[in-house]
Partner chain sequence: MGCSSSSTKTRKSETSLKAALIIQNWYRGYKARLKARQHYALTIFQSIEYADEQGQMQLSTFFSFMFENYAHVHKEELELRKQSLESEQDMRDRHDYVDLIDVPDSYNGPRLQFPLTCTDIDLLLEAFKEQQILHAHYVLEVLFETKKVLKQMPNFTHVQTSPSKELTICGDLHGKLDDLFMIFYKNGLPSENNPYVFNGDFVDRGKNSIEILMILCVSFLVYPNDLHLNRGNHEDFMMNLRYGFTKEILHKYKLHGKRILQILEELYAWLPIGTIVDNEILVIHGGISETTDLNLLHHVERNKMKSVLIPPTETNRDYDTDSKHNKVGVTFNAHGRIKTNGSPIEHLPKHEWEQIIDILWSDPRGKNGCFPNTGRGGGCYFGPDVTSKILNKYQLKMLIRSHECKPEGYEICHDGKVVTIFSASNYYEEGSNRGAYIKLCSGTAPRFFQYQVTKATCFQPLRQRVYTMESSAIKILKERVISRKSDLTRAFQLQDHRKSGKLSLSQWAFCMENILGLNLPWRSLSSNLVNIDKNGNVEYMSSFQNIHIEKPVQEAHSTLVETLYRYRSDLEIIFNAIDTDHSGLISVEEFRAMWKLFSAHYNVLIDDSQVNKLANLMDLNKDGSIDFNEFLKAFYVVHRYEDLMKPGVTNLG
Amino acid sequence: MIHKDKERIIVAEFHKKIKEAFEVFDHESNNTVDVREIGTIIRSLGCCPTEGELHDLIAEVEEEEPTGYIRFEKFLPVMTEILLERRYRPIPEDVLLRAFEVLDSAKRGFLTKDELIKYMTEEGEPFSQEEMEEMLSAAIDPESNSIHYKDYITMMVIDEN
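For the sequence I just pasted, show me its structure by itself in the form predicted alone.
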């Protein structure tokens, strides 16, 4: 019985968090948000789905005939399940650090802005211009014109507690 009570409390807490996140973007106060805000809402709840996963998730909560808006009552059960299952967890800090260290073959503890731009546009799945500018504005130290990746990772990683 205690297990069921604990689960009910957890679900109630998730519902409250989801409602609060949803309401930030419910500008008309009519329990709907623009479909383009769903990714931001999901990420604000500590989830990091890929673009493909986000697309699938939107398809799951959209109306039969898409209106461009998502209703809270369709979003709530899907998002609750995602949080309960701990899906779309962020990449752990040590994995991010190893990825940066692979790019930093000289083991300097930083990458220059030019190196970062090269990796972001020429390797793997290329970043869009907008994504690149957003990352550079957050990651690059203007004085050294480089990214000290340990500091950047610390800033990026979501606190699990």
The other form holds:
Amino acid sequence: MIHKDKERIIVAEFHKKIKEAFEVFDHESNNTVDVREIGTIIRSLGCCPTEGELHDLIAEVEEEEPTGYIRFEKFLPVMTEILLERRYRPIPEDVLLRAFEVLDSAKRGFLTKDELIKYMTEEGEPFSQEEMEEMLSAAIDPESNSIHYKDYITMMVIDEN
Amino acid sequence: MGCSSSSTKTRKSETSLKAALIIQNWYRGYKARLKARQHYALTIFQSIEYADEQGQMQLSTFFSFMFENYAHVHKEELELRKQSLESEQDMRDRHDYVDLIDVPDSYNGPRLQFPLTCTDIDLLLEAFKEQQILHAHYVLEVLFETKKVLKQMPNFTHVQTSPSKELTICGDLHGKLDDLFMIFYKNGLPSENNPYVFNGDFVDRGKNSIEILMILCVSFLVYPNDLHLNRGNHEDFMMNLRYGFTKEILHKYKLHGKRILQILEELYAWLPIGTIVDNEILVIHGGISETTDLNLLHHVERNKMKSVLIPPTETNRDYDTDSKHNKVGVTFNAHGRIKTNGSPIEHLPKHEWEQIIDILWSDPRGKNGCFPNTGRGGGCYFGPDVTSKILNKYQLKMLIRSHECKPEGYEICHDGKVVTIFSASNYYEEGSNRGAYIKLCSGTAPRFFQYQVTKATCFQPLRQRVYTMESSAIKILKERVISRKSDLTRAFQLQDHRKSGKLSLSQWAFCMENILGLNLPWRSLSSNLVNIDKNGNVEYMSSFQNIHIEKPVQEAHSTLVETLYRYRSDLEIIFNAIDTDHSGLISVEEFRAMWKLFSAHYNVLIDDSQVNKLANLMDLNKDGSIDFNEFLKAFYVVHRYEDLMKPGVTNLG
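What about the form predicted in complex with the partner chain, after the form predicted alone?
So here's everything in the complex, that chain up top.
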């Protein structure tokens, strides 16, 4: 019995949290957001779906005949489930560090700008030009034209907290 | 051999694929959270801005209330004012304004030559780029001439476009001169072949309102048929008192500022209400309501709409000019001082006044219907059905309006029928939004052009821009919080049954929203505003840490201090109004009477003894008078650990 009550409270809190995040992007105040903002909303709630996973999620919350807008009524239950099941957990710092180390086969402690561009735009779920430019602007040390990934990660982690 | 090396290669490419995926995934999450923080900051700025506007509208009802009570008390003073003002009225000639002011030889700013030509426009632009100040003589002459020409314009200007004569529409500029320079740089100066509409809110908030106004007026005088000015809700001397333009003028024109303010008051009221393009596009500053009557608006005497803060009272509808009954009308003049006219009050009838308020203050929303605009306190929220109804009624295709800051400088809603255009980039803070303008040509779709001015040579990285915006927004939000400390503490303690000093996030958010009256994502913002323990509970008193209100008078009770701080803009306006002899001083007795009225109307619970004590304390040299403006200036908020960030919007006026 207590367990059920507790769950209800948790769900209620999730609902409020999701509503807050949704409303900030609901420009016309009519309980819809542009589908292109859904990724931002989901990620702002602390989840990290891949682009592929995001694509599937959007299909789940879209109207049968896609309108370009997602309604809150459809989004809420789906997002609540995600939070309850703790799906798409963010990537821990050490995993991120290891990923960089894998790409840095020579174990120099850094990646050159060109190497980073190559990996990010040719492998995995490639970056758009805009995404690449933005990452470079903060990550690259202009003197050495490279990214010292350990420092970079530390800086980003401080930022987020 | 060959096989093993290729399998190593496959494994290696698999791992690097995985690694790349991890990094990309993480980065996209990080970037999205940055964007969300940017949006939260924008939401904070907007909420506070609209809450302020609501405060301004509230002031309007207070003034009505005040007249009924105050006028009785100080009738003799008002009689005296009446006499001195009647002679003032006669002097409203060009001669008084302009010719009495000499331009000294030592002045090396721009010298305009009347009748104005495009050379004068260039002269002004060059001078303002060098940050020169136009001499008051020319300011007055330009304003006077502009008013003369505006008087001949109808309420709605009708404009036609053609492929060789496209029309450019700009939205709010709010004193941001760099944005106007940017627009002229990208789109060319106004001319017969390059017509412009400036859709209101040229002034307030930014620091170059007078320069913008001068450029627009001079351009208007040179090209009266191709440079169109629409009135915005900030083309209102009462708004200018609160939002910075009045201060800017009095600061830049110490000697002649008051005269400039006087003529501005009249000029504003002569600004046209809107523009109609190609008989199918309506361009107005705010929006519409379901009762908007364009035919009526075409015929109202627009110059009688002095200010949003001077609503028509019941008596205004009575046009009997029965001087035998000695009817003394009471109104405000340019710096909010009470004055009287011997003549009947020159006001619009209530329904006409409301029609104009709707045009200047309304906002479109997604919900069908027409609702009072509770965010701003004036005008309404109008839905897509209202848009369709009104546009169809007058055979129009589109409504172009401004009034709201949009991240991309423009926004289209109501199924393409309503366009918002906003031309002040970085409106709230460096990096907050782009500015935009529209080019119209009959037969083709409107084209949008965006820009963003920046002092740096290249954009800072996204995280830096977001950080700047966020810090600025949180700072002004904290100032709101501290100004309600007593009420908030009471609310928190009411919820804290166990007296633990902690509340759930939900309870904390509930209190914040209720007391502050701001609809914000409190849970998402909580980490910036309070300390949260490892169980996710909020230590609510930490809402007030690292910030306090500096008291000018040590003995003043903290609740009183908070209240004075919170209402200081309102009080400044009110006290300027009472200070009938422009001395900057009010008597202790006036202060007490004023405070009684204020607290009654605003439901502020401060007991009389505290107020009396404060009044006596403020009378520092015990001569019975208080320098109220000095006193109010002394209330400011101190942020501990002030970072090296530049000041945000709180310092604008």
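Between two forms, the rigid core is the largest collection of C-alphas that superpose within 1.5 Å. Please read all numbers here as calculations on a predicted model, not as lab measurements. Numbering follows the first chain given and starts at 1.
Once the larger rigid part is held fixed by C-alpha superposition between these two forms, the smaller part shows a rotation of 21 degrees. After superposition on the rigid core, the Cα atom of residue 148 is displaced by 4.3 Å between these two forms.
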